[in-house]
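Coming up is one lone chain in structure tokens, specifically the form predicted on its own.
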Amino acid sequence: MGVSDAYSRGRRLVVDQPATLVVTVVGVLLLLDLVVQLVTGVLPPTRLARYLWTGLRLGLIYGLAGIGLSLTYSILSFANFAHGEYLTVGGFSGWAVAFLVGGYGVAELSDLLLVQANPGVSITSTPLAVVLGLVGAIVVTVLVALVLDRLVYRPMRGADGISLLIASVGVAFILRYLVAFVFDVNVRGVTGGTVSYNVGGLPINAHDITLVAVSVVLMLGVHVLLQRTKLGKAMRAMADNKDLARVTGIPTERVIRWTWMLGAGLAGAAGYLVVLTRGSIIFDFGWILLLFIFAAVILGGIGSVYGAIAGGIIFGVASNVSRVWLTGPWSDLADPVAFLLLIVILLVRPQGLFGGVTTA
């Protein structure tokens, strides 16, 4: 009986879900090859650990920024293409605050405010400046999002998703070139040197640890908000059924306002943190990251907060671990391979890993 059941299940898998079978076989073969490379010494464990650590940091940024994108989609019913510019606004405004605090008395205030002078801010030499910079990034990005909602999105409330999407593209262009006009278009270094630690042969610096710690704390905060607060329950109700939420007396306009605040605040924090670890900033870095953030959100299941987090981490780790096989000139294909993974997963599970439009 057991053999018969196993045969039937295997036959259904081959006939009904050939894509799942192919993905499973390829995944098992890659995993076996990874183990063989580790055992034979072809792949040093420290190299694999470096890929995982880099992928985790990148994935947390994708996940943190993707939460706002997912909330906007599930509650406001459109894909916000201006979301990447929120990262840029957060990056520049946060580092302007950090420079003013950490570089006061060292350089001209105008140069510090425009992120032109580099006073050598870092989490170990000027921790207060870095923390206040993070707060500044969140506050300024939230204010920008609220102003844009009042001027652009609120008058269009009730419009179809395509109209809102086009409007968000226009907002993205305005924000991007406004930032370029104020801060100019040149790439510049912004952070000073910091302490590095050797963890099992893997060099980890204090900025990377700060990124991981802050990202995890913010994600846990989102979880508590969604599951344990009245606002979170209202947001989940809005995401599940907007008309029913209105009928039951949920203040939908207030929920929408909080959605913008939460999403923009997390995006601003993500933009500030990614600059902290990269050490440089440029006016279009948020736009460049937006494609990866969208991919992570779709991988997790657009509309799901937890899917955005999981999708971001998987996407970041996959793109870096793929460098085990993509060496030399092929290493440039790491990002395309991550997108290939996205396509393969969507072939097997079209609704994404967490599937459905839900914030829970």
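Just so it is clear, the structure is predicted and the values come from calculations on it, not from any experiment. Positions refer to the first chain, counted from 1. Superpose the two forms; the largest set of C-alphas matching within 1.5 Å is the rigid core. What changes on going to the form predicted in complex with its partner chain:
Once you line up the core between the two forms, the Cα of residue 329 stays within less than 2 Å of where it was. Positional change of residue 29 between the two forms reaches 2 Å or more at the C-alpha, relative to the superposed core.
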Contents of the next structure:
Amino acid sequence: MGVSDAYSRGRRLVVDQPATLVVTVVGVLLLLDLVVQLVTGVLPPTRLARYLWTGLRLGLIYGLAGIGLSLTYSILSFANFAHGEYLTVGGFSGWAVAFLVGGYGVAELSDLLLVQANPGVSITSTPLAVVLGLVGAIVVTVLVALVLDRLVYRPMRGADGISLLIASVGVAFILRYLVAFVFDVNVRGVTGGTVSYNVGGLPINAHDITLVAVSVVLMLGVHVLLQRTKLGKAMRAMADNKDLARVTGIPTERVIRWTWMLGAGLAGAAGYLVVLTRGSIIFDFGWILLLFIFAAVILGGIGSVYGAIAGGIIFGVASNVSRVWLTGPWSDLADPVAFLLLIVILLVRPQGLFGGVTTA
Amino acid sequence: MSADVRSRLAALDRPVRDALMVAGMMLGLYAVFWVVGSTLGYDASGIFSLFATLTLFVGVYALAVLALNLQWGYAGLFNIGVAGFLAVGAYSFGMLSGSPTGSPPGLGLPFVVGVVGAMLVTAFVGLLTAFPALRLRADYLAIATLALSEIIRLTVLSRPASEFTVGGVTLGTGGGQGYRNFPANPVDGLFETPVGDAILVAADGIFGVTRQPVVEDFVYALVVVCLVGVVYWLLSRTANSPFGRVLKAIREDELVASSLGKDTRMFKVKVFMFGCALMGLCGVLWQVYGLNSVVPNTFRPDITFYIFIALIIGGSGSNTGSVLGAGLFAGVLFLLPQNINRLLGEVGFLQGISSPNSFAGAVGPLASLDVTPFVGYVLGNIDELRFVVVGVLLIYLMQRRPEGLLGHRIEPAAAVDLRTRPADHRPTAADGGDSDGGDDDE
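What would the structure be for the form predicted in complex with its partner chain, rather than the form predicted on its own?
So here's everything in the complex, that chain up top.
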């Protein structure tokens, strides 16, 4: 009985979803190879730990930014190509605030506001500047998103997804090049040095810890918001069925506004934090991250907030651990492989890991 | 446009009208660039150099936009991986026709084999993309094709691909250094023959253009324009063929098309491959011989979006619109701003206006009502600002005129021209009732 059951289930898998099977087999083989490499000592555990740690940090950024992308996708029904620029806006505005607080009196005011003079802000030497910078990033990005919604997306409510997508490409161009116009196009270092700890041969600095702590707190906040508040319930209802939500008296416009605020705020925070750990900023960093964020969100199941978080972490970790196999000159292919993974996910399981469940 | 001109235009046959519109746009662009060139004090060679660049850009953009229009405008396939297909065309041409002794070495096949091969390779990559990707929804297809174009760019850029050996044959992309090992441009070869000499004499005699490279560039641009004409004709024929009508049906409602017994997936695959082959050709004409610089980073997604914007300006679904959009984008939005700064300096507008090197230096004096530093800064950073303008334009079009200049024309689905019916006999709207028919939509 059990044997024939398993047989028929296996048969169904092979016949119906050969691609899923191939992907699973490849995944299992890679995992086995990883274990073998670890046991035989080909791969030192600290190197793997380094990949995991880098991957986790990136993954949290993808997850944090992905929440907004996922929410706009499920509630406003379009893929927002300007979401990467929200990270850029958050990065620049947040660091302008952090510089202003941390470098007041040290450097020219205008240079601080334009993120030009580096006053050496860090979480250990000037914690207040870093925290206020984070707040500034969130506030400015939320304001920008609200203005954009009013000017661009609100007149287009009810337009089809592709029109909105194209309009969001326009928004992306405007934001990216306005940032370039105001802050100029050069890459520059922004943070000062900070304390580094040695955890079992793995160097972990205070900025990385800040990133992880802030991301986890924000994600927990989103969880509470979605599960415990009326707004969260309204959001989930709207993601499920907009017409039904409207009929039952949910103020859809207000929910949309909150969606933008929540998504943009988290994106702004993510942009600020990624600059904190990288230590440098450039006008198109958010745009470059966008495809990775898309990949993470699609992996988790677009439309699902928890999917975005889980997808972000899995994608960040997996794309970094791929460096176990992609060594030397082949490490150039880590990003292409990550994008290939995105396409494979789209083909094999477009509904993502958490698919079918929206915003819950 | 005055009502009189409009009504006279409307009385013309569509092909004549389309040709007039394209010719009018090109003449307008030439006039603008002539004014720019002569204000800058350029001699005939200098002005023709501007013309050559303008013609080339309009040509290559038109080719890319036409190919995209076939996929997006006719079949509704949202492909935003155009940059990747351009790259595949340019690089595969290099690998096929590049000299075997060059670096990185190519296969040394004849030029024509290289061009046709590049189109076939791009079509094949299109096939690889199409078969699985067509199962996806439009926005997922967009993300997948964008990711594909990044995969292609990053792979071409990577160290393992810069030179590799397969079955004893060494090939390569040159990595970040770019690829230079292309066969000589046949148009330049023309100038080693009596025909070329005659052209040079004529260019000098009629227009006073003395510099040979300018004449060569201009002739090359004209060759590209002729190819665009051929592609335009081919696509117009395709659009009005039964094949093209099925494509439009798929765009409007795929379910209906398939329930009428059309294998919509095969149609989509074919049209995707066809469009990709044209993009491959465009890659060869644009990057290899047009700009002479094939480096992976020119194939960033931005270039895809430029082509898309050109298509949206012109109006997706219309081949003439595609050409018009390409001309307006390449001429007015892309090339003109590069000259504006120089131009204003020449006419004395910028004399005494310094360009501050930071935004603060530009905004600060505004408090004391001194706008000149701000103007100077704006003009100094016009490169960034033109993309802001492009973004604004894109949003405006999506909100106010999503059909662009010429999009959503009523498609002739019958062999007879429905417009020739008597005026009192109102034809059924052929566009699903979105309009009441008639000339407004054309």
